[in-house]
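Below sits a lone chain in structure tokens, taken as the form predicted alone.
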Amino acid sequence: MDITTMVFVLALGNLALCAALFFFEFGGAKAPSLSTWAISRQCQAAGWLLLYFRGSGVAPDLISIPIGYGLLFAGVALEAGSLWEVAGRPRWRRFAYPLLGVSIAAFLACYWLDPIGLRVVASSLILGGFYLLGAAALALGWRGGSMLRRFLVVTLALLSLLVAARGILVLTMPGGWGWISNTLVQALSSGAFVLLMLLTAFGYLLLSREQLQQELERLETTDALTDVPNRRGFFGLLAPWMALARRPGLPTAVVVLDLDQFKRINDGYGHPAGDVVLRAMVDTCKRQLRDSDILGRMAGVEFALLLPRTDLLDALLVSERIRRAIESTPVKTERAMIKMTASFGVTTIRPEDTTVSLFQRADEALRAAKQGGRNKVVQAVTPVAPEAWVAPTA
């Protein structure tokens, strides 16, 4: 495959990707990273097309080379930026745009000094460097990353170095190095460009699909509003502690809590205010808990606490501390400062417990707290009725 044909393949391939992305995004919400990636493909397609017209004798060098390579640099830089955005670095533009400007200026200077040799050196090093920046963005999640991400990091890095190697070899050894001639390196770098086009396209889409699948799996066990385990997630975390309760050792406590008269907030201030209160209440609870403690949302405004290796007395003290924190922390919403209270039912896991019997006992204690005037901590006592627990005075 000669250079002109290879450039045409790259231009056609990027145009096909642009068309596929247009119909993929048509009528739907666009993720910022995907929009950036789509623009990068459009820039690369336009750049390769201009270089193809130059090779075919249609466009003059003074127009096709500066503009074509400028579009290529911009496209690869934006492609790397979209990967940085996926990696959780949304401020990449403040570094990428100045670097892109310097790169284009350096290329134009090299092209003015030497339209052939230095142009090849500058374009190879700049494109290889931007591709390496994309590989570096993916490498940020190496430890917890999937095999797909690791494969993309290694392959992108190797192909980027192969692209840059052409410029390095022209700069350091114009006559080649042994059996490694400039012609061979040029052919390999041309193949690397084709592989990079395919790899970055399919790799990006597969990574996006992988992240979407991970998010869907997370939402199966996580409450979307408060970002704590939902009922299913909480029961999954509770299961091993239910099994450990059958062995001798420190007990594990479970607390059920419910915000008092929460309906009046939704009715009086609207559901957005209610959402703000729920998130604020979760933050208040977390500040009173250990890292090993687990807070979950059971349903509506009912939450549960799992306190590993905590006996009944300590669980009552923790619950009282949270109750006081909620009572003394008004929540600021758009329409008002809202003061909340909560009621608590406290119990410990027993060897014979099932999740049904455990939560039935805790719910009975919570019901007793509600019937006793709300804003109380009540411990579950069996076989007698639940009794109120009075916090020790300071």
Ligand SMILES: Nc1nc2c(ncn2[C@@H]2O[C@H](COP(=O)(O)OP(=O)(O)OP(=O)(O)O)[C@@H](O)[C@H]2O)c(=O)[nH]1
Second form
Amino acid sequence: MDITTMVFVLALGNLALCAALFFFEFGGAKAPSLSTWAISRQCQAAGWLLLYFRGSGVAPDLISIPIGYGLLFAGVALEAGSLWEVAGRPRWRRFAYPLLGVSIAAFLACYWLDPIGLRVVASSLILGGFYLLGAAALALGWRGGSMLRRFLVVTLALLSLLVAARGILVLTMPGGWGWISNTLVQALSSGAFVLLMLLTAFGYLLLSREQLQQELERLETTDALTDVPNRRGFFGLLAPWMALARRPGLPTAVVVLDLDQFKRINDGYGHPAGDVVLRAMVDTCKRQLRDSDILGRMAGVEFALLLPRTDLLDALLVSERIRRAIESTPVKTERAMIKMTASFGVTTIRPEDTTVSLFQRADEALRAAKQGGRNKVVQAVTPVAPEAWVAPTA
Ligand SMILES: Nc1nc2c(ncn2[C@@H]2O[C@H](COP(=O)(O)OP(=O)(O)OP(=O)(O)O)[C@@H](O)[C@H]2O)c(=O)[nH]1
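Complement to the form predicted alone: the form predicted together with the ligand:
Full complex below, order starting with the chain above.
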């Protein structure tokens, strides 16, 4: 395949991607990285198309080269940017735009000085460099990353180096290096562009799908509003401590807490304000807990605390500390400073406990706290051991 056909393939490939993205239903919440990526594809499609018109003699060099390459640089820079966005670095524009400006200026200077040799050097190094930046963004998630991500990092890096190698070879050995002629490197670099187009497209889409899958899995066990384990997540984390309670050693405490008269907050200030209060309450609780303690949202405004290696007395002290912290930390919302309180039911896991009996006991204590006037910490009633029970005498 000659170079002009290769460039045509690149233009058509990118145009096809643009068309698919145009008809893709973004929905209400359009991911910023996806919009950036769509724009990057449009720039690349336009750039390659202009270079194809130049190759087939339709567009004059003076227009097609600066504009065509400018669009290509912008497209590849934005593509790298969308990968930085996916990697959780939304401020990539601060660096990418100045770098793109400098790159275009350097390319124009090289083109003006030497329309063939230096132009090839500059374009290869700039494009290879931007692709390498995209690979670097993916490499940030190497540790703990999937095999797909690692494969993409390695192949993108190798192909980027192949693209840049053309520029380095032209610069250092204009006549080629042994059997590695410039024509061969040019063909390889064009092939690399096609592979880069396919790999970045499939890679980006598969990585997005992978991220979505991970987020769905996370949401199965995490409460979306407060970002703490939900009922299912909490029970999962509780299971090993239930098993451990059958062995001798320090007990593990479980506390159930419920915000008092929350309906009033919702009715008085609105549901969004209620959500703000819930999030703030979780922050307040977390500040009072150890790293090993676990806070979970059981339902509505009821939360549970798992305090490993904590006896009843310490659990009561922790609960009292949290109660006071909640009471003395009004939450700032758009409409008002909202004060709130919470009630607590405290118990420890017993060897014979099931999750049902454990929570029944804690819930009873919580109910007692509510009935006793709210904003209270109440410990669960300890059952009387059969041997300690003495029948009353008549
Ligand atoms: N804003 C907001 N409100 C919630 C959420 N989940 C549950 N609620 C509300 O929280 C209130 C909980 O009310 P209850 O626990 O029945 O009673 P309460 O008003 O808190 O009174 P006591 O528990 O008896 O002190 C209900 O009005 C729910 O609609 C949520 O995610 N966000």
